Every structure is written in C-alpha cells, then in structure tokens.
Amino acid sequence: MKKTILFLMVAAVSLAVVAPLFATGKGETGPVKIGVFVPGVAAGSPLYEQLVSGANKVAAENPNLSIKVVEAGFNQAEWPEKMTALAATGEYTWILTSNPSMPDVCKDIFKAFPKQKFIFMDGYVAGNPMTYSVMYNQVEQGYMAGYLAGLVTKSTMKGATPDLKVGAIVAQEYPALTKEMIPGYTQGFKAVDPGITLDYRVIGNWYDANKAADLANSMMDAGVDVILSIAGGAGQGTIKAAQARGRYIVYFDSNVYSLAPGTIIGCATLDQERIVVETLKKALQGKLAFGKADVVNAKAGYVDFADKDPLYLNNVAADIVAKMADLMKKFRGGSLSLPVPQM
C-alpha cells in the first residue's frame, strides 16, 4: 500500500516538472543530461561497469553532456520505485539502463511518464516510441561457452573428471537466461558430445556468495568439472569452490581471467562498453531510433571470446585452443550464427 502511494504521488508531481530536452532528429545542441540506472552496483558487475565506463567516455567527449550514476542495490523490489523517483525529477534527457528485466520493471513507469525517453542496454523492447533496446544474441555468447565446456570435461585437462556432466550456476531465472543463455550453452556442449549432461541450480539472487559455494560444492561432488557462473557478485563463491577443489569456471560477460588463473578457463563476453558509445552518439546526433529494438552478434564482435589472453592459452589443453580457435573463426566470419528466440 505505502509503495503504491508513493507512486501516485510521485506520479502527481512529474506532471508539474518541466520536460527536458528530447531529440528531435537535428540532433541536441544544448545541455543534455543522462541518468544512467544500475539495477545493482557497478563494482564487480562486469556489464554495469560497461554501462558505467561507456557513459563516461562519450561524457568525456561532449562538454554540454553529463552523467548521474544512480546505483539501485541489490533489493530487486526496490528497483521500480527508484526508477520511478529517478523519472520523476524530469531533469533527464535520456535514461540509460541495463539488465533483461529492466524493461518489464518500467512497464509503469512509461504511463506515469510519457514524455521520458530510456535507452536499454541488454534489454529488448520494440514497439513503444519511448525507449530504445539493444539486445546481445546470447544463444551465441551461450554456445562459446558450452563448446568450450564440453571440450574440458572430455579432455585429460588435471581438472577433468570421469564424469561428462558440466554445471551452470546461476543468480536468478528470467527470459534471456532461460530462452538463450542456457540453450545455446546445451547446444555447445551437446555439439562436442551428446552425451555430456547438464548439472543447473539456481541461487535465488544476485548477492550470496556463501550459497553459491555450496551449490558448487554440491556439483563437484557429483562429478561436474566445469561451471558456468552467471551469478553477479554472488559467483565469486562459485570461483573460490572451484578453485580449492581445482576444477573449472567458464564465465560470462567479461574477461576476467586475472581472478583465478587457471581456475577461470574461458570467458564469453559482450562488449557493452562499445555499443553504448555508438549509441549515445546517435542518440545526440538524432538519429537513434525510439521505438526500434537492435539484436547485435559475433559477427559484428558485440559477442566475442577472450581467446588471445595468456592466462587463456597458458592454462587451456593446446587441443581445446585450436579448436575453439577453429569455432571462433566461424562466428567471426560469420560462416556460423544462432537464431536467436522471440523474446
């Protein structure tokens, strides 16, 4: 009840403020104000810190832009009501977020404002002339890592078990992990041998390291060599599980193999950093397209893997390196790409 009231009147206020700047398709020529909303915190968050870093730069380059982080903590309950006291100020030309269920979380929040405009990174929703979303082909990004796991657990690698089981450890369930992260993680490790089976838990959130390690603890007791982690700053208990044990983390987003060398053995990751500079450089020259929603791929380098780093090739069987070498080759050139499903 109080959060309901709260948000009528705040509602009530937004009609009162004065609507900032949009772009008209000129492009904008006077002060321009991003709010950029972290459903979380950037720190130890590889995407956010993206979403973070790529606001700052084109900042960097615009003296008439600024950027205000607003970091939304880990409550996911809290999320609509800060976004809304966010939109409710009136003072942004755009608001730039980033997470799958952001636009579900704003569904509210366009009716109480019209007149706002949001730019979703690692979003998608298409039709409303309020936003624009850009989405990552995460079957893609989900594939590189399956490959990669399934050629591990069939290897001699020290860490392989008997045992073709992989495991996935993951914070929370929504449509982009369930519809493309994991089935194009199956079909990667299924495509180096049917056989191979899945070992997946889910955490419950974003945060506790402690039930992440148990989890782990839990597949590695059972057989699972290798894990995906897509757990935020709860997979730090993943990695630290497996790396006592001297088993395998394959890790999504970002290179961060410097963390656990040799534990964290591939990363699949998506150049966030890049794609919201372009597009904060076409939202103020005018030409960014409200109401469109992009998919990016491999092939344009949006989804990549971090093959070239040593403590990649220094810590991967040289096998398993050419063949992903080989696998990358194809998404590269294009010769190899995944539908992506309807969201």
Ligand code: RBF
Given for the second form:
Amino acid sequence: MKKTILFLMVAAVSLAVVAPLFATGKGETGPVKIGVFVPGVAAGSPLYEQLVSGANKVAAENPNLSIKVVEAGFNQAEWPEKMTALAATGEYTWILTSNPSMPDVCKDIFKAFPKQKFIFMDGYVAGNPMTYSVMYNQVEQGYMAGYLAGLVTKSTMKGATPDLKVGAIVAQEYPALTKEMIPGYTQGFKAVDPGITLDYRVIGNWYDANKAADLANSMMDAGVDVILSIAGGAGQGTIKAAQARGRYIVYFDSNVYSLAPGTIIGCATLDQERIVVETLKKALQGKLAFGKADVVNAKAGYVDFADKDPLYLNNVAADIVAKMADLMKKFRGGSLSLPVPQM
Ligand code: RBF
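Counterpart to the form predicted on its own, namely the form predicted in complex with riboflavin (RBF):
Let us now look at the entire complex, which starts with that chain.
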C-alpha cells in the first residue's frame, strides 16, 4: 500500500514537471538560441540595426532565449560559407537574417541542413516549410520619399536650386531596388511635377563613403538639391557632402534626422524592429507560419514616414509638411496603396 502511494506520488510529481513540456504540443518551453546573421555590418545599416535591436528586445523579456549575432561583413562572396558554418553548428532553433538576397544565398544550405529553420526579414520566399519571410512594400516607401523630394526641389526652401532635378545614390542594384524603391521614388516626384528628372548613381558597395561623397558633389554641381540615400554606411558620405553645401537628403528605413538636422529632411521608415519582435514572439509560441511569405505595407503601419519628429517639422516648409500629411493620411488609411511587382 505504502509502495503504491509512493509510486503514485512520484508519478504525480514527474507528471507535474514533465507535463508543461508537452502541454500544448507546440511552443518553445526549453532554452532557445537564435543565430542572427547580419549580411554586412550592423552599425550604420538601419535595417540591420533594427534586426539586432528587435532580437535583443525579445531576449530581454525571455530568460530562456539567447541571441548570437554574427556579422558576415561586406564580402558577399563569403556569405554562403559563413551561413553554412552557422547552420552546421545545429545549435540554433532559428536563424534570423535580413536583406532581399538572403533566401537565394541560403538555397543550397536548405538542402544541406533540412532541419534548420530560417526567418527572413526584408526578403521573400514562399512555400518552403523551413522558412518564414516578410517583405516590405517598398514601392510605397519610395513614393513617400519621392513625393517629398519633388515638393522640396520645386520649393523656395533655402537649399533648393532652380533646377527641377532630384537625385538618388544607391550602394548596389538588386530587384527590390530597381523594381520597387526607384520606381516608387520616381512615381512620387513625378506626381508633384512630371517635369522633375532623376540623377541616379550607383556606388558599387555599402561602405565607400568617399565615393558616395564624390557622386553627391558631382550631382550637386549639376543642380541636384535633394538626394535619396540607400547605401548603408556609405550614405554617411552623401549626408556630409549635402550638409557642407546646404542641400538636402531623404533617407530610408529608420528615423535618422538627428544625424544631420536640417540636412536630412525626410525619413521613409520600415518598422523592422516591431516586426522582428512580433515574429519571434509568434515563433516562441509555436504560432509562426513556416512556409508563409508575408508582405507588409503602409496601411498595416510597417511602412511609414517619420512626420512627428520636431527635426522634420521645424526644418521643412509648412506647406510641404501639410502636403505630406495629406499623402500620409491616404497611405495610413488605405485609400492609397501601390501594388508590389512580382520579383
Ligand atoms: N543595407 C544596409 O543598410 N547595409 C548593407 O550593408 C546592406 N547590404 C545589402 C546587400 C545586398 C546583397 C542587398 C540585396 C541589400 C543590402 N542592404 C544593405 C539593403 C537593405 O537590405 C535594404 O534593401 C535597404 O536598406 C532599403 O530598405
């Protein structure tokens, strides 16, 4: 009798300890490690900074969760090997990364490590049970930047030249840039005035700030007064050059007005930090839909324009602020939405 009671007690205690592990059959209850693969260098790259800060936020709230950040550097030829090394450890519940080229960079790795799960931010891959991805509507993001650039180049703001010329300095060309961002930007400034033209230059990498500054100076010599920068750390050169000559920058991805107040006059943002937090929370609860590819837009709030910052409101002409407010009301309310082309 005593033995039976003892047995029952032991069984009950074991069940109480073990049961939660199987309680729902899903969700993560043990220790979880996330490998955060930064394809480049986080500092100065707005979306990578948000990737890391989002992951760190979730880790701070979950004692079971640990994060390992791997910066893969600027040599893109090395990325597949570095990603392979990360997956080969078998240590990471999820590998989290960000940029539109990463699904392709990982395609052989999917075959070599079929148990590894990947979360791609700012990328698109559908129908693979090993992956979840989310991409942004960057036609809308480009349009916001372009509309502002168009209004500013036509304005009597101090740095505006008589020429109806806007610029874009980009690090490198890839489909999300050439099919979404630049067409969106162009649509935006053409909506202000179809006579506005674009001076478009490619640096060739994401780090050469001196080359970016040279390009910016030659554009400004030709009358360009507003430049869109999509160049990670190299964009510092574009900003400095514009600042020295009292011209303007429109920026992508994060609110960075404070880097150069009065020079950076518009930031078309992506809320990558928020979506990283939401995605990892879902993954921890076992609710992330692997196999799925989400696309998020301005109406959903992930693509936006930083128009509440005093460094925007105090440095941009009031009539331009008012016109941007009208535009953003339409985007946020969903009465204006722009289609994303097939990549
Ligand atoms: N963005 C950065 O800010 N820094 C980078 O080093 C960087 N490297 C990239 C490399 C490749 C191959 C691609 C396709 C994109 C890269 N991006 C980088 C761009 C980033 O993912 C995003 O497209 C832009 O920031 C615009 O939202």
